[in-house]
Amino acid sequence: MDTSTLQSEIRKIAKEKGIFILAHSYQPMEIQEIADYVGDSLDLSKKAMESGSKKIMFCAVKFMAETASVLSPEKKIMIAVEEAGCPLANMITPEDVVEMKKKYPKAKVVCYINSPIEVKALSDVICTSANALKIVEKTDSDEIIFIPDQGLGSWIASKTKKTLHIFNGYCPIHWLMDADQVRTTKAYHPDALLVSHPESNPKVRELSDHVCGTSGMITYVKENPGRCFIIATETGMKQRLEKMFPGERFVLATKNITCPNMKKTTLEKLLESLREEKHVITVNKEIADRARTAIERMHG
């Protein structure tokens, strides 16, 4: 079948079902236009949380659909390509924030939401790339483990007096961006707006007009029409933006900036998932409720 045979099928039998489809903004943009909602890592969960389906199916990577199912316990939630993982998120594992916690006794646990349940489950709250400096500052300890993003804790540590002892996990797209090509780019277009993750490496974030996770990015180019951005995150935020804002010109900051677990989604695979129902997300309950207090507290 050709792309819009499978797209509309993939919404013929999601229809069928009653089954409400969430993408992350880095999938292939045929996903992104066949998905009901279109987000980033939290706010998929938060959507998933409020539809009114009880079948929900992720084309994204396993911590976003664990984290839905954490939150939405009494619903069906499948993702579409069981393999697909996200390298940052298996850097690290309980073992890992267990020594971390005999190492630092006295420090609290800050957890980005890129990682495993069950490491969430070990911490004491969680944050995102655009909340992690709030949580960090009302955090009750001037002592914080920060796990597992060095990108994100290095920008945070640059932000805040608390003493922060950071793992050095990474993701990969992100934390080994060439900053000369970075450079290379900004040269080519001496005009343009810089925007980069805060997952980068320092480098590349020094060069940049603006850091911020990929909601930020959205308001960002909102808040300066007419301008060219230059995009330092994964191609289908790019991709994404173009959509959003047909007016206005972005370009990529390097050649290389595709996730390959994000791209393992694929129109025959996704309909594939649909029609079996499978791929379906399970989470201890004990992991689960310890887990879902880490998340919670990121709003209390």
The other form holds:
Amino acid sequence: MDTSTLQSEIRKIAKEKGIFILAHSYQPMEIQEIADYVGDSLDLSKKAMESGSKKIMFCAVKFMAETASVLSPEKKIMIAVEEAGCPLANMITPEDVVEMKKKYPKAKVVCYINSPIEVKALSDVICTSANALKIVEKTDSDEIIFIPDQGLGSWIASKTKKTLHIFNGYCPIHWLMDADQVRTTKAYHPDALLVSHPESNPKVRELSDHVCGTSGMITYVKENPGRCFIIATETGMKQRLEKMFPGERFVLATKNITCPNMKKTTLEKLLESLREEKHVITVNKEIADRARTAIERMHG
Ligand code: CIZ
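Form predicted on its own already given; the form predicted in complex with (~{Z})-2-methylbut-2-enedioic acid (CIZ) follows:
Full complex below, order starting with the chain above.
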């Protein structure tokens, strides 16, 4: 089947079965095009809760579907590709959190949403890149254990007076982005605004005109019409911005900023998962109950 036939078939099956399709902004464009809603992890977890549909199919990575399943246990939450994981999330274990809590007994644990559900269950509150600073500021302690991302953690530490104890996990595509290559891209586009994700390493962030999560990038482009933007985050986001703002120019900060896990979703795999209603996410009830408290604190 060609792309548009596959897309029509996906829409048809989703409608027949009453399945709401959510896609992350890092998904391939042909997936974003057929989703009922495209957004960041915060938006997706809210949409999954608010949607009237009892069945949700996530085109994303696993921790995002797990978070939605914990927030909406009465719904059938599925993921298009079961093995779409997140290397950053996999860098931390519950034992690591227990160890840090022993070392810093007075600190509260702020956990980035890119983490396993068992780690969220040991945390006081969850955050995303869109709200991390706000969450750290309003957490009731001057001492924070920030897990698992050292990119986001070090960025927040530079913005707050609080003491942060930061776990050393990282997102390979953001943290390992080469600052020299970014400098070269800037030299080719001297009038462009460089926007980087806070998961990026400090050398890239220092070169940037603005640092924000993917939802913040949409706002930034809206607020700066008529400019060229160098985008330092996953390539799916650049494609989403191009689609949303056809009059603006976008350039990727380095050659290949592609998350292999986000790109595991294909139209063929999505169609099969919808037809068979497979890859249903299940979370152990005790863990889900503990994680829910931390996630709900984020939603306020
Ligand atoms: O929170 C998310 O969805 C991620 C992983 C990135 C972002 O900034 O939106």
